[in-house]
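Next up is one chain by itself, shown in structure tokens, the form predicted on its own.
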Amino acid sequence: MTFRVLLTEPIDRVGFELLAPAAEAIVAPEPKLPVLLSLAPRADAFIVRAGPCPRELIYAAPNLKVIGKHGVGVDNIDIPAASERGIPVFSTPGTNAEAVVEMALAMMLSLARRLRPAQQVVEGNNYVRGRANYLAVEMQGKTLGLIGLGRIGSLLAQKCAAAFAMRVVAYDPYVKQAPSVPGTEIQLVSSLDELLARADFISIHVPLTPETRGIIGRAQLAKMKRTAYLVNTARGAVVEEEALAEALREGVIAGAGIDVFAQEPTPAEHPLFGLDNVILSPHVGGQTAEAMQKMARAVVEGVLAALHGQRPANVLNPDIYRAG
């Protein structure tokens, strides 16, 4: 029997090679709901990247047996709707952790060394005045604040401590004891406010949930040091973008690196566009050649396992198995 697997977007070729012997890959020409709805009735499985997977799409596929997330964040998948139908939803944690950590670190370094203003000096042929006004900061010995202390946060702590002897504080109400990280001791703080007041660089690594939506807003930004930098490679809606743009314009904080947005693709006019003290990228923190291969392999292996009656790893709605 040949299964049909609907992919909201293409994945690395290693994934297609794994799929080919057992399933037909149906790749949506664009990850928009009307297109996906037209293809869903043929699908036995979904592989979801950034495209939407709401209730109506899940119910549009009568033969649907599994939904695999190519990545970690599943806020674009209606898991309760899948559970109603007894369909397992799984993700592929850890496959892009190294890539996201390196993106967060790259943004911190770029902000600290003011690389965007430096490039503008060169492009504007403004060497004399530009060099006279240029002043960067070092990461060495500074304090890293982590909002969220899972795989990615822990790995970032390790790299920042090893490379720059940074002190590390973390806020995560779901972590009772800081993980053991070679080369540093992570200090858990009991409140977000304490972390905001202490950190020189703040990096966000939490999923988007009702509890984390808008966790960084105007009041929280005001508690940060004026010399501090904020980096978000998690989910856009965790940060209130209008409040962040205002804080950047008014010098409430020194700068920000943003890889994720509340609305993707971003609207033509976005409050963060045009600011000299912000670095923006289009949700590509996890997109390295290595990470894409690992994610493709993991999501296809999980989908094929489910299609053949096995339980995939990292199921996010395990109650469907207990109910059965």
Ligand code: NAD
Given for the second form:
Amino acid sequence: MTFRVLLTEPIDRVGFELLAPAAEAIVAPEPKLPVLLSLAPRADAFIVRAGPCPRELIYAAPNLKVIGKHGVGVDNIDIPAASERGIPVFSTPGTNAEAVVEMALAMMLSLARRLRPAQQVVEGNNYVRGRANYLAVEMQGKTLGLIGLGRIGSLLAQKCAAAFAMRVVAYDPYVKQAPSVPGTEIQLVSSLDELLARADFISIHVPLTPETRGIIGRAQLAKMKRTAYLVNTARGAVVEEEALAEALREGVIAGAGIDVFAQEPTPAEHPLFGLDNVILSPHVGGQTAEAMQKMARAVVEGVLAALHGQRPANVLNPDIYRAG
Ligand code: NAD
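Alt. form predicted together with the ligand, vs. the form predicted on its own above:
Below is the whole assembly, all chains and molecules, this chain first.
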């Protein structure tokens, strides 16, 4: 029997090759709900990237047996709706952790070394004056503040300690003991305010949940050092974008690196556009060749396992297995 797997977006070739012997891949031409709804009735499985997977879609697929998330953030999947139907939802944690960590590091270095204004100096034929006015800061020995100390946060701590001898403070109320990292001792703080006041570079690595939505707003930005940088590669809605843009314009903080937005794709006008002290990217933190292969392989393996009656790894609604 050939199964049909609906993919919200294409995945790496390795995934299609693994899928081919057992299932037909149906790639949505656009990751939009009406398109997905028209294809869902034929699907035995969904592979979801950034496209939407709401209740309506889950109920539009009578043969649906599993939903696999290509990546980690599952805020675009209605897990309770899947549970109601007894459908397992799994993710592929860790497969893009290195990629996101390197993106966060790239943003921090780029902000500290003021690469965007430096390029503008050269291209704007302002070499001599621009060079005289250029002053960067170093990451060496500074304090890294992590909001969320899971897979990505812990790996970033490790890299920053090893490469730049950074001190690391972390805020994560769900972690009782910080992982041990060579070269530094991660200090868990019990209040976000303490982290905001102490860190020189703050990097966000929490899932989007009702609790983390808007966790960084005007009041929190005001508690950061004026010389500090904020990097968000987690989910856009974790930061209040209007408040961040205002803080950047008014020098409340030194700069920001943003890979994720409250609305994706971003609208034509956005408060964070056109600012010198900002680095923006279109939700590509996890998108390296290596991570794309690892995610594709893991999500297809999980989908095939479920289609063949086995339990995939990293199921997010394990209660469905107890119910029956
Ligand atoms: P993870 O589950 O390993 O870690 C998340 C951590 O956040 C956990 O330790 C958890 O306890 C903590 N947390 C939850 N609520 C919190 C709160 N209110 N305050 C502080 N900490 C809290 O996940 P991960 O693999 O480290 O990924 C983190 C997030 O990064 C994902 O949920 C996803 O949204 C995002 N992500 C983005 C990209 C990208 O392309 N930009 C790629 C991968 C992941």
